[in-house]
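What follows is one chain in structure tokens, specifically the form predicted alone.
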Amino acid sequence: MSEIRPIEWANGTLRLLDQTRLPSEEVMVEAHGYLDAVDAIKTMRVRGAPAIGITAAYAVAMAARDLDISDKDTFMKQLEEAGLEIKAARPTAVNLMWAVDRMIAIANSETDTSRIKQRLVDEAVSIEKEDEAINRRMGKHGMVLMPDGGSVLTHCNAGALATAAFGTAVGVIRAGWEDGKRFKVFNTETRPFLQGSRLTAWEFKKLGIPATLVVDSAAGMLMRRGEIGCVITGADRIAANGDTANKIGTYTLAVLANENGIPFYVAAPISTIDMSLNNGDEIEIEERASSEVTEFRGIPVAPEGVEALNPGFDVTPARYVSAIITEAGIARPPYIESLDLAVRSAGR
């Protein structure tokens, strides 16, 4: 299968596959400085928790590169200010904060500012490479949960486009498929930004995995008719108790799966687990522009002036989550214990 790589670092420039223009155009946009990277995150040219984290790491490296300051204290003060700007780009995905904090810690560990810049570039490259390796391990762990026969439903986009490569939830589906299992795949449109129809369907086409696109509101009917064997999604933040924030509509699918006796799985790297949060009520939910609901690519789809609510995420309580797949293995309830063990295994 051909590899999809939405992030490239070359000659000091960050190149991103513009996900707002898929599937009709495959265009790489360039970020020449950290503010370009921040804008790409805000506008969802790059999206998906791991991919946002990788982009943030390169953004810190670019911010450091562009500082012409020899005094360490002054250098770090300005770099930390840039880090705060990068963190503010999107509030829900914990990978963003994790990557910035990791990069700032690397910078702090150097005494000579002349060495910081290359160290940060090297660290960002490492974060990108680690992510692909993590996703492949996650796929190997999770493929045992994929059916041989039957069907799988996924929501939003948790494929290679949301990561360095391979993907999280879609990576698990791919790993099962490459292992020789054959099952039917359904993916939702994922309103209002249509990450499912524009991105996930595009990925399945590229991978050669047959998939059927369904409107979000058809999922309950399919489950009731016995046409869905399991549900698997990604995550943008997981609290210590297993409550999971993911793209809006995930909670609905989890409740429907529970009602119909269908397993609901989450696939996410350990960097997505936020042990500082006791439960999902403490997760900040991003509110996005109402125009994403009332318009599509500048074309009105609602009456002018109509009020629209557009939360980017919702929180699925841990009681609806059958298992959480990480690079360290499969975590099961009670998550307060199994997630803590996973985080400790990663040395975090």
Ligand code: MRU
Second form
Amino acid sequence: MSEIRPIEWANGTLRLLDQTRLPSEEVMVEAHGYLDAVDAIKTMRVRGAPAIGITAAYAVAMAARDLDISDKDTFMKQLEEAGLEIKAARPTAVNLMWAVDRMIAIANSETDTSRIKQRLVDEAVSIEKEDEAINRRMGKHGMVLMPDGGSVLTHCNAGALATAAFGTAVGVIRAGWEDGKRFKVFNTETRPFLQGSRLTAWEFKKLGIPATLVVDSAAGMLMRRGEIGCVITGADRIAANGDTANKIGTYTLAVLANENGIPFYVAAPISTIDMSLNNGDEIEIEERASSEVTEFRGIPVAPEGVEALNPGFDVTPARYVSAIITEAGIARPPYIESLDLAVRSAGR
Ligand code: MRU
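What would the structure be for the form predicted together with the named molecule, rather than the form predicted alone?
Now the full complex is given, and it begins with the chain already shown.
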């Protein structure tokens, strides 16, 4: 199988696998400037915290490339404005802000604007490459948590499509499977955007890992029947105390796992940890259009004019999280200490 890579950079053009068209069509769309990249993030053609971060890094590189200004101060002022626009594309995944800040810091460290332009392209390429390496390390650390003979449930899409390649939570599942462990995999459909049924199920098929798709609300019943051995999800932002924001429905799964004595794991790169936040109450939760709930691809699934609320994420309190897998290893409670260690090991 060739690796799934949702982001490609070639000859100054960013190409993105359009995730709104999966699984029926595998189409690459092009982003020619930073505003195209912002639009792709907003419309979720590219989605998943690490993939949003990588796209944002290329967006900063394109914004710089397209500035026809030689005075460094004026150049930086314009670039920082573009950076703010990029950061505003989606609010919850901190990888977006992390990537833009990392790119702006590189730009600030150079004196000459043409040198800045080249350094920013190189840095975006590094962020993309690092992400795959990080995911593979995360897989190696996390695979010990995968059962041999049991079963695993995952939610949303924390696979290759949400990253440069390999994935986070799906990467851990994949690493366990490639290590020779055999376990049953369940994945939720993940209403309303169906990242689970459209994207994760598509990835498991490509990987050759048998997986069973279930509606989100079947999880509790399956857990009570003893059919789920552990749950593993990705994350969009993790506060210093381990409270974790992830796709809406994650909190429900974590509470149900706790009720049924099932371990609940989170797999995420260190760039998803936001040490500036003491706890999850400080995480901004994205509200998406109500049409994502009332319609599917333009077809109404609710009466016209009905009011619908569409929070994109929820926060799982750290007390429900059994372990957080990062590229630095497996962090266990108390997270205030173990995440601090992980972040320090990454030199942040
Ligand atoms: O709204 P999305 O599809 O961007 O949400 C994605 C998730 O919630 C993922 O679980 C998270 O970003 C981790 S991806 C490795």
